[in-house]
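Here you get one chain, nothing else, as structure tokens; it is the form predicted on its own.
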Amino acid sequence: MSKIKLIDHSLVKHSLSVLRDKTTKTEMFRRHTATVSQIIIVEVLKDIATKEITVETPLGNSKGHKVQEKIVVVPVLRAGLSMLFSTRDFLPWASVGFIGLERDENTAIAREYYQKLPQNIKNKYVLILDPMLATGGSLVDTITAVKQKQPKNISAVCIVGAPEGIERLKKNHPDVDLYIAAIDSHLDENKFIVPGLGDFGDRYFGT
């Protein structure tokens, strides 16, 4: 069964309030997206496997640790790019794949229009980045596509989600853990998260 990890952090709560505010301008929206993303990624990677190494300091040798996991980051285009930048700050060596999904405004069904994944994902740890988990269609379809490459493990990383999307994720991919900053009330008749924060991609990219 999926593990739902709600990130309870004072800085996340503060930044989420800024993101939700309809008067927040693009520059400030981007800054607080980075803050929330970084804190979530730290939580995702908290127990990642490391191996013990020896590090030579200016004054002698010290025991150290090096991350063992081979990590692939997959942002769901386009909004997922907003979380990619922060993730790369922590994981500059990680491979990056892309899956583009576009939501039909009439049916709310996601259509894939682009896919470019690293050739060898097998036995690697994949982080799928999608800031808004609404119906769950985009995230579920992305996970399905990634699973065809036989990764070792997949974690979904989101900022705001609705119960409907979370239930869909749990039903379709019970083996995928979800890390999320906020779970909102519901979806409206247009399949937007309430209270949510509007169209994430538009607000982040200023479109």
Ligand code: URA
The other form holds:
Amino acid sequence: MSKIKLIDHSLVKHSLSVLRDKTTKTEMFRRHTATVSQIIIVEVLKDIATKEITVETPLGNSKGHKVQEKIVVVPVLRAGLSMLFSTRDFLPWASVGFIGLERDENTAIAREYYQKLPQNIKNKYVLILDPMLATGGSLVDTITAVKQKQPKNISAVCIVGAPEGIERLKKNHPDVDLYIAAIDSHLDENKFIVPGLGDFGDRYFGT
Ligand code: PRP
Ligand code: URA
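Starting from the form predicted on its own, produce the coordinates for the form predicted in complex with the ligand.
Expanding to the full complex; the earlier chain stays at the top.
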């Protein structure tokens, strides 16, 4: 069964409220997306595997730690790119793969238009980044594509989700954990999250 980890942090709540506000302009939208993404990523990586090392300080030897987990980050284009920039700050060595998906405006069914994943994902820990989890179609399809490369583990990292999308994730990929900042009420007739924040990609990229 997927573990759903709701990120409970005052700074996330503050920044998310700025993202939800329809009067927020692109510059502030980007700034607060970075804050939310950074805090979520810190939470995702809290217990990541490390190995013990010895560090020579100016005054002697100290026990130290080095991250051992091999991580692959997969932002779902376009909107997932907004979370990649923050993830890169913590994991500058991680490989990055891309999946491009776009929902049809009428049917809300996602169509894949691009895929470039690293050659060797086997036995690595994959973080899929996508700020919005609405019907769940984009996330479920992304996970299905990534699983074909046989990773050790997959976590999904989102900002706002709807119950419909979470149910779909649980049903299709019960082995994938979800880290998310907010679970909203429902989807509207156009499959947009209510209350949500509107079209994330358009607001982030200023389109
Ligand atoms: C948005 C969002 C997710 C998807 C969520 O992308 O970034 O990928 O919709 O909806 P779903 O759960 O119903 O699949 P969109 O298709 O609008 O493309 P964009 O990122 O290029 O704006
Ligand atoms: N994609 C978005 O950007 N927003 C929604 O509410 C649903 C899908």
